[in-house]
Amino acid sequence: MERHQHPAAAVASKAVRYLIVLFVIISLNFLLPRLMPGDPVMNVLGEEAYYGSPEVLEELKAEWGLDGPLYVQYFRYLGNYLKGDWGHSFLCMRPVSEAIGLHLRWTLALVLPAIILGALLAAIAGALAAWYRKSKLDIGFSATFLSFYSMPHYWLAMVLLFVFGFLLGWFPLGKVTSGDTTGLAYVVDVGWHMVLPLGLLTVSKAAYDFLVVRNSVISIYGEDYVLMAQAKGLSQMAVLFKHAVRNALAPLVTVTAIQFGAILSGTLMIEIVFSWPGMGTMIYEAIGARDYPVLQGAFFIIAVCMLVANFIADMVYVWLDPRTR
């Protein structure tokens, strides 16, 4: 007889499964980046600071904890993350969390935004293809949505930046503000630079989103509870969307939470194209610097946020089926 666990222990159980995750990911944040080739100190310095003075150079190695070998330098790694401790950016001479906050929230207004009307897009649209299949309307969504699918997010940025950018000049090349504006200018002005990589961003998750929901409506078309309310009178629309999209909204909020990582990525490269000022222009340059503390702590701050998400879908996709309780 299969047991069921306490909803409360059920939960803490994944909290732990989770933690091990996270602690795993925190691990190979301090190994990847050291990884790279290239010194963090030359990049800063320039190849010159190696004639130097050599006790400048371990002094300031000291500071930035580069010194003693790799298993110390993980140890304090550990130590100063449990902390709150992210260190300092080697490039910015800022601290990690403030250089993380500033771009954070830029990467922030196109993610979220683009996942709640991706996801709304993907659910209209393959509501309807699914219940209107084989007709020319579930044709049409079909080969549209798998045209932006199979297409690379950075090449159509690409596109779209030098069509409707350069040759129509109908938005900006790239930032997030043309100049010094406040108020409701600002708003307006930001939104009017967002509308290319937001677009994109949204379409690109709804065209997979759409397979997902099409195919689930189409699985759950003859049973018992859409025919009975057919049966009852209801109109096609009502039973759509009352009864049949409910159900099929399961698979999309977990195909969400596996995606936001692949979102994040996307994102990321987005706005190195429409150098829009979020954590992949930030990552970016990072990478360029051989800057460890700031890819340390934005690798972080990806990871905790997918694992949040996935935890979140684990707890929405029991409410949302009632037969996984």
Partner chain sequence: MSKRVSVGRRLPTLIIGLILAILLAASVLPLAGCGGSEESGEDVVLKVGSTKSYKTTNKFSDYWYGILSGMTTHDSLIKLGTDMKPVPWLATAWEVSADSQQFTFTIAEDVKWHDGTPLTPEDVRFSIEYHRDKVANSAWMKDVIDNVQVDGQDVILNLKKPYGNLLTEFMTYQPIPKHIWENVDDPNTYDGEDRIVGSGPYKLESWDETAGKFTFVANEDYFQGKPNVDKLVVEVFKNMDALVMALSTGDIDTWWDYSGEFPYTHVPALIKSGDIEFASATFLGVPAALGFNFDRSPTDQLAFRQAVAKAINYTEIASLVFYSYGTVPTYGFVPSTHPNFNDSIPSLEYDTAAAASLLDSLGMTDSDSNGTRESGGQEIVLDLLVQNTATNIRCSELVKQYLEAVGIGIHIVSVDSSTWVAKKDAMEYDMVFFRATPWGTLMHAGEGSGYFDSRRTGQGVLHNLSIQEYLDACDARLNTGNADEQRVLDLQLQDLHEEYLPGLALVWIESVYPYREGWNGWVIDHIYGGVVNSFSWSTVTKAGN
Contents of the next structure:
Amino acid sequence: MERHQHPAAAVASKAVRYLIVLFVIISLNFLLPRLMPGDPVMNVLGEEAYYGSPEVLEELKAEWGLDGPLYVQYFRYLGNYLKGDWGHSFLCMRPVSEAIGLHLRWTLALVLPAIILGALLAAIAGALAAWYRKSKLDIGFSATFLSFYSMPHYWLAMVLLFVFGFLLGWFPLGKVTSGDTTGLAYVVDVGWHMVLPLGLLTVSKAAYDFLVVRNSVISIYGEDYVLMAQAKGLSQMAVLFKHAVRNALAPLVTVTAIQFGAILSGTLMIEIVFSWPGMGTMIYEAIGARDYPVLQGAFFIIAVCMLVANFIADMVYVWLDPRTR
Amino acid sequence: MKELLKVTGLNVVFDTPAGRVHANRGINLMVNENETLGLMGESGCGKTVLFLSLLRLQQPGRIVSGSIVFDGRDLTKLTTSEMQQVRGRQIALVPQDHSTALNPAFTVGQQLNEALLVRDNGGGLWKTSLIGCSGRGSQAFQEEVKAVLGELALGDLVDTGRLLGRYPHQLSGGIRQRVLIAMALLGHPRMLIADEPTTALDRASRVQTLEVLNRLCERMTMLIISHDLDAIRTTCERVAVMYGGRIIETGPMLSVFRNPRHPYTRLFLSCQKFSRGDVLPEVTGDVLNLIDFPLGCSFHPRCPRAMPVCSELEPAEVHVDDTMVACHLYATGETTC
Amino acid sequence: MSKRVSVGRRLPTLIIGLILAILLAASVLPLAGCGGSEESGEDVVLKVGSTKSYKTTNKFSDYWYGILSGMTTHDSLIKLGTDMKPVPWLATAWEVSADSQQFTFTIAEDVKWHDGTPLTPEDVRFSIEYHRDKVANSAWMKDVIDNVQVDGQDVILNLKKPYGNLLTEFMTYQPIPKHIWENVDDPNTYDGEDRIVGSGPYKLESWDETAGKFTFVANEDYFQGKPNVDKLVVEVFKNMDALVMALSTGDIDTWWDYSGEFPYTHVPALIKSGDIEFASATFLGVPAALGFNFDRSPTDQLAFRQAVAKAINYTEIASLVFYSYGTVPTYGFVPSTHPNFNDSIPSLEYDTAAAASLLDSLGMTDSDSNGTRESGGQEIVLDLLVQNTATNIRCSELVKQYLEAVGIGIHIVSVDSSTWVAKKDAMEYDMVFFRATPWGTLMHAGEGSGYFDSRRTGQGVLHNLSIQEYLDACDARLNTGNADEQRVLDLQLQDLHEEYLPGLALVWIESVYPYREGWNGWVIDHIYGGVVNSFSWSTVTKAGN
Ligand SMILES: Nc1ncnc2c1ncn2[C@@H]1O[C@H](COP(=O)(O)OP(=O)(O)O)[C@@H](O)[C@H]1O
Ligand code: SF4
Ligand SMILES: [Mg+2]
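Same protein, the form predicted together with its partner chain this time rather than the form predicted alone?
So here's everything in the complex, that chain up top.
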């Protein structure tokens, strides 16, 4: 804030870097169906179209830009991508952009709250564990989070579904909604369906963050300003959560940005267990069906998400640590 | 004159892998209301530990024995939350290093405001969280801070509004030091303890800070650690000299400065006389290791006047005129306290 | 100036607010568009779980919805009865001319589309032509159907050539309303809301893609009478484990998968849970089969194929891979529930001594005693192409063991389904694992001939047998509509399978169909797979209702 504006040059160089990444992703996407085993025409159009009549095939080739020399195809592809025309999914039977829009929001509905709740949980637990380090509390938290951290998400998801969905019957056996509700009841219903997958993602996100927060708070614990905060007459909790945790958040944000890809892929696995109609189930099916247009779109949007996450992390980092401004 | 602080037989230790560090050994110290006491001694002799012990912030060190009676209450016996009431509001600390004592993530305004919130609402997380706080309009806060900063001769130096929006790393050392003093004053403490308030400052800032301290000592009880004899001379009524975790001489400032009795005090003052306060002069010989003590007077390996008894018996504190000295040279046969 | 401070002081409030806003937004974000329906107390509701991937309610573009609609919202002219004979449906009667070139269907009267419009023979005529002209996978009709006429309630198909399998084919074609589709040029992309209108026992009330849920309501005006179940809900799961749990807890009443087999691994747990009953029937298809490449040596030699057939321990496969729900097949390929099953063909037999002597007689001996036989100095190591499903992999490992025991080296090539199709079409294999669906065994000239006739193409078929005798038999079978002639040819086709061994059924199985206790009167449909089918709608009842 104030006179500490981000220099335009820094923003520009960041933008250029992001554009290069996107360009590389789009180019890789272009090559993907053309390098994979099998006829690229079949890869892009799907088997059904392929086994159809030759005229239809030619027509489809032209329609989806599979005719002409490779460089022409490439530039046409690039142009289409920028225009938002990401091809047609023969698996989802709709334009790729539409299919992704439909699924992406459900994935984000898990990922975004999980990141925020996970960070909150980790901040609280990590700070307490650091403050009372080597106490029973610390050992308990550390052991719990470490074991969550080392368990495969997919497996944990199955266990949760079995225990809380099946044995205890507290939560539904997957899906996002029971489907017969509207308005507020719908929101409550979705919330109820979200509990298990969101809880699992939150805890597994927190499991890693916990260690980060704990270690940063321990190192911050020795800082003079923590001593000073105590000397001011602040309570232990105020010192911990205002002064120590605040400064442990910056590494947390960095870690979150780095981990974003892992969180996303973890979510994708969990979605299949919980019949969650997000990107994971879509990608899973698309791989099975070799629906390259969908895979291309998914890779692209995931790359965009990663870049956005990095960008936000940069911003938040600067906001959290005034010294970097 | 009313006695405000009386420390008796205070022992503070740190357990380290290398062994037990005896940072404070049987400290006896008394400060009267509205008096200013200067604490001197070479680096590592336990001054900061003593200060932190007064606030019970000596962790990871432990107070193993002794009492700290402040305004009639023994601080060593208070509960954690009672102790929190003392910090900032009864005894306020101006810390040793201004460059690390402010939280880099909060603005000066936020940190000053916090001191006010602690004074008015207590130090709880919710009450000081700025969400839970109420009733402190920013106008009142502004005025109070302005007044305090004015008192610290900062009013005209910088624009208050701008200063409050700044982060610590954006300020000069002198301003940071005075922000820390302002923060201490905002708690309306009965006693201010300042740990080397002028050491890490440039000459100009030191002069200004000294003026501030000068003015403050007129109206409140203060305990100042300093190597700066000018600072001590201008502000303090009494002085205490520490060596090896003990106080080896206390007395009225003029008396000790003109006629230092303890051999260490003499050496110390003669070294300091030629210094300007920015370089720390050293008494020749090795700084005392607080883990393995020599038997007898801890100063005897370096003492020019050491006698046979000095390496056998720890000297008791004896009163000589208006001062107290712990040295065998002044032993009267009977040990007094 | 004072602004700055107050912003500073309110900052944490803003942070908390922001977090709450994001959380709220994240959970409200996907809320756009949601279905609704009202509950009425006494309705009989049947909830069916499925793990298929449904995307739209366009029966032409969505394969799985197309099948689902075929037993709910849409009717076919005839259906395959439980006795494997055609039964009347929309067509109350039909007639095949002596030369099998003219088929006449008499359409039921007083049938209405879901929108109230009467279903007329003209609709049927239109539908046949529409499929022929516009629907990609009905292209075969172009070669076969010359013209379609309407005469009163009759719809008459005049064929270009005799086509004996037309009745069977027509069991999967459902007429569509002319007034809705006549202006639709590309059925695959038509997204009008009326695309779901059929004449069947159920109307599609809603499809909630995010919830993965179809709701069908009984058609009060159904020409065969309103079905017993008032409301049919299809719940879509993404994995079988969750579906089985839902079945156990009572969230769903039964399971349905077109031509799929309910995984035996889940059966014991369901039996233990107590509330689940099972219907069972012999699976009409072949869940695991071994095919041979006739373009490569030594699989082009009949004696070698026979040796392979003798080397396999079928009983062990049936018990180990199919949990004792399997039985040993015969050389005829298709199981005994098939119409015109040839019971004179012997069962496959595990006889390693016979296998060894057959191989010896081919000059394939293990002269270097390394455990693998040689042929012309070459070690015999064959590529076995396998789609990487759990059953396939387990099964192929066993087959590898059996064949190696008689000295035939096996290299398993385990790939995903698309690679499997590509390699299979390029004939890049010596032996291949495949499966025949119930409908698949009825395709073409029947008896599984669709998989072997070298003139066919398609995703799952081998097209490896080009012996003239076999092709002629297929043609003859395709050209006759006469039941007696059909029987003779069906038996012959099975004999030819034994004689030439284009493929081996490794196992026949008993399929199990779980459903919740309290439901009674199910009919088992061999084609649609289990208890959920058009016949059950009028027979199934729920105790207490
Ligand atoms: N956290 C600590 N752990 C171990 N020893 C300590 C710690 N803090 C201070 N000490 C020891 O206490 C002694 C006194 O330190 P201090 O009070 O800081 O000296 P100074 O007089 O320079 O302020 C030093 O010898 C130091 O080694
Ligand atoms: S006691 Fe002895 S050694 Fe210690 S200061 Fe006095 S004279 Fe020196
Ligand atoms: Mg110090």
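All values derive from a computational prediction rather than experimental measurement. Positions refer to the first chain, counted from 1. Superpose the two forms; the largest set of C-alphas matching within 1.5 Å is the rigid core.
Relative to the superposed core, Y292 shifts its CA atom by less than 2 Å between these two forms.
Here I26 counts as shifted, since its C-alpha moves by at least 2 Å between these two forms after the core is aligned. For S142, the Cα coordinates differ by under 2 angstroms between these two forms after the core has been superposed.
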